[in-house]
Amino acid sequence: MKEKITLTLILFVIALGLALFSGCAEKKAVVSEGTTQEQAPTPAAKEAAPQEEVTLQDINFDFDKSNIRPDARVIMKANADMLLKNKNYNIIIEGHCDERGTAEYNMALGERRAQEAKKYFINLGVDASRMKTISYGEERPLDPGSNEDAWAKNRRAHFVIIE
């Protein structure tokens, strides 16, 4: 009778330390091909760099929109100049926004900022095979602040070039 009450009581110290240290489960970027990606490092982490410096700018966005800005026009002109150039490199658009809103409205917010500015390459005629669009919403600002300057970083596109 005591060995099943001092096991009983060791299985349950188990199951709670189990409980109490497995943590909550890690965020997920929204990635278009219906995959989900860790949110650890950046996709620009991850890959190799091209040999050459070759790099693009980012893109910024008005406050909840998607569309590409006049100025921005001249940015992805550049940038699909600079692809069609270099037939080598693949991009991966991430799509960014700032912190208001919720994580799911960011998520979609994202991907759809990323998704105008893939259609935007096409339309310049970059292959859309070179190309592949995730979301990290608010989860990776480039600028922490809270105000309207870190808000506008915040809300943009971010190209990283992969071979």
The other form holds:
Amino acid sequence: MKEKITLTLILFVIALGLALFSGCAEKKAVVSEGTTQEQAPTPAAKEAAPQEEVTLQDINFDFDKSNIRPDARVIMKANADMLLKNKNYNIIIEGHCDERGTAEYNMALGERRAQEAKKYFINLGVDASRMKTISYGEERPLDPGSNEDAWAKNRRAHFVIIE
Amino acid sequence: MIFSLLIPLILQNNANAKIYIDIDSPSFQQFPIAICDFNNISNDAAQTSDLGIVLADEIKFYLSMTGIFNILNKKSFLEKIEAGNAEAIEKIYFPDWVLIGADYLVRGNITQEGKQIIADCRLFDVTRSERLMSKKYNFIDSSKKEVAKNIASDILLTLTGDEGDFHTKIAFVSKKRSVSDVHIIDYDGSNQKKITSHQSLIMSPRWSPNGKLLAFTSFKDGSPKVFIRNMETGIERKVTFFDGLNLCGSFSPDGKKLLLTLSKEGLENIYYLDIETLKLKRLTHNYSIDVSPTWSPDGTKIAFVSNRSGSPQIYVMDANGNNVRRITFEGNYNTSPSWSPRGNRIAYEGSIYGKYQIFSVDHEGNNLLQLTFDNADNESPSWSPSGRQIVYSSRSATRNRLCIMNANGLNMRILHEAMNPSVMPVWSPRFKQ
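The structure above corresponds to the form predicted on its own; please give the structure of the form predicted in complex with its partner chain next.
So here's everything in the complex, that chain up top.
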């Protein structure tokens, strides 16, 4: 992170543009899932002109599990390729849980999901120093519903692109 | 300042250290107690005629809160007290009280001179025809609720050997959309206050053993960090801010250490922090998630949640991290352990028939008890300082409550009910009067 401080203003504007773009993609995804849930404020969302699209797709988990599922491996590969192609960007990996279970345990489980995704990226060649993890536990659901569909969406790792 | 007016004038306790009520016995039933309106013996009694009734009602209110008394209806009383007669307090025809089923009897006189009020309170064992307590309380009208609380506390102390939980508070997290803050509320459900304003996500509040500090996790800086707040000055100190998860555990009984869950080494493991030096010691080294640590009251053991067996279960280890053993085996989701201040029981929440319910088990994993059974998610148990009551959050699709029940699961009362979810209640220690 420290070396990023020396980035030029131009790079900064480009980064902000990308950040906005990822924000838009995120919102679109929310709308297509038929919810109006407000997203948690991420460090990235700021106004700027859109640039080349760099988006990373969420992956989902089974209840009370943090292992990367077979369907998520395909997504993680595509995400890793995107990160390897765009080495200027760092990411924050957010781990989330569904509303069931204990908030405190879920906070740890969300962190473990983020850590597992981070490890998976490292194994695919992404530099560990480009990634930070954060858990929101069950506190920031994508879908506020209390049903299996909503829970399945909410058990996720979400990738926020920064600078 | 008000408290200084409550200094008891006389303390005669005929009960010595004898404990009259063993409320921990399995056959425990609520004890029937008759509480008479206090007899106003002032010269100008008309002025304060209601005070004796109000005071008796407040004492009943507080005693009923303990869950161990059956407060008899005063309409059933056979013996009437001669109004204004100071001697009537000790003139008791005990068979009349035995007849209506009272085991204990409370009587009192009130005298008022100007603003000063003196309540002379007596407690009797009806079946033994014996006086157990005689105590005078000096107060002013505006502090009668406080004095009723003290009388109830003294009655409880005389009968059970423990002063109860009257002088305690409960801290909890109130969630409003995506913002949550710590609130505190008195044991009687009054005096609710919001104490943090982080405009962020806050969780896992924990009292220090002397009640002067409150530790919690806050996302104020964008990610979860552990803060310790001085409850007197309101000053907050950020004590851990490592990469990843910084989740608050609990204070050691000596108040010098704080248990935590940190993921700074890539795994969510349990550490403790020396509060003075901010030095860390790692206690668990497992690949699993280890979270929600709670100290035993003697400081020698720690209960925590781990998913090392494949699902979250409660474990106990020695305070140095050795000798880990699993204590819950029923169900596939057991979390939020809270260690009773009276020793060997651990309360926790477990998933059963699709709901979360409160259970307790002893620290060796025996004598499992299910304490809640209703159609709600009952979570986050926390013991009262007396070890006789448990506060927990109870949520269903239609309501958000904080409830208090006896340690055996009976006599539930609602402490707090609100539109916004109230979660993670934690019981304070006793505050000095």
